[in-house]
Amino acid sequence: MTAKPALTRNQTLVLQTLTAAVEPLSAYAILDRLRGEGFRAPLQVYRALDKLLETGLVHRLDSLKAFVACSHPHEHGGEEMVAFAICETCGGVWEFSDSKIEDRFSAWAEAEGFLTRTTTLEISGLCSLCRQRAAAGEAVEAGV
């Protein structure tokens, strides 16, 4: 990816909400967040978001209809596929890209002559601390 692009007041305050947030944000949750900052309407968050998911700072998680901030901006551009694991049951969302993945999509879209604007994976199911405190409690009401 290129040099930062510029951003206005507003797109700027978007990031930094999304980036210091620990789960995924709706649009409205974002609004909530920057009343105190003079956001008065929905419209104000989704141009800002416009721009931020244009330039592959901001994510969309079509499942939980909520946006996250790029875990790796410098690592890819809007083109390449992006994965995402999304814990169910403490709502943690982990970004990563796989070649081999994207290389099997692409086959795939070659074979079938379809013309792939983006591709992003979303994998639900639960994280390995969630596993194991899930562990933890079966032992406890077992009586281990």
Contents of the next structure:
There are 2 protein chains.
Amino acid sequence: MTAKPALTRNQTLVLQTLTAAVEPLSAYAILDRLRGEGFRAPLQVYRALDKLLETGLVHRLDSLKAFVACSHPHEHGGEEMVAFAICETCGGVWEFSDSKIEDRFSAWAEAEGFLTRTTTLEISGLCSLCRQRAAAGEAVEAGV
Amino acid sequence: MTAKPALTRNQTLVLQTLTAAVEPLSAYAILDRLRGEGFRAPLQVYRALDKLLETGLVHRLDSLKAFVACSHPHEHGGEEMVAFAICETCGGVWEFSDSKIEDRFSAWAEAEGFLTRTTTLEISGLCSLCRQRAAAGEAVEAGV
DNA sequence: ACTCCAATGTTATATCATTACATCGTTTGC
DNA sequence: GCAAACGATGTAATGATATAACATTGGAGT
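Since the one above is the form predicted alone, can you give the form predicted together with the DNA too?
Starting with the chain above, the whole complex follows.
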């Protein structure tokens, strides 16, 4: 069992930044937050992100072109499908996995002879809280 | 029942281009193929794509930042989850849907009070054919 | 000390997408 | 008919995301 190499300084800083953020951050947003630490170029962020993505400590949300720290870093070794729910209003992200979903995708892949390497499973919409707030807002607008 | 307005010239051209292509195309790739038709700026492509995406005639593959013509344009009115399998080697795309997968996502959403608006379901890897070719290639390299 | 290799720094550039504004043609209401 | 309103279009400029290319640094192993 090869021990994972410790994170480098840049990787640590990027991961900390993502962990501290409540919402997903773009690479350039991360860069801006790390200028005080000496970051100057996008590549410093992208290179750190590459490693963090490899090890599963960070996920990329394709639909947002943004990155989040993994909520369950200890759990998945990198080979499990993870799904995300993204609130369009508050930016919140819920990470979850469902073995049944995974089974269905695996079943399709097996039937087609497809070898799955990476998965992007993202649902976008309104979280419970923002939904309620939206409903309340509409009621006000309607003069109720 | 409001009849769908007919496609405009630009929309028709973009859709034809995507339909004719075997692989997903980026917006700029579409632009290049339509220069002969008078296209000059990315916006002409993006505007047409917006409409085609709205009506479900085209899908965007977030993981590739590219677009494909829908394989089943008549079927889904726009409210059904569609999943894609993308071959990293040949660029081929398989569009499929699975009510069980949809059910599981819906179950999660219902439990959390999440209102789903759009979904991005993409699996990336190797298609059956490319897998076979890769295996054959390795065998050759190994001197078998 | 030397080699090797990964991480880093820096500049430039490629790629993807949108803003802003002017123009044209149709439709709609009068 | 005419003008207001609207949607589609054309064009230029810019913003946002990501990578290429190359030089340098700093251990780890020998």
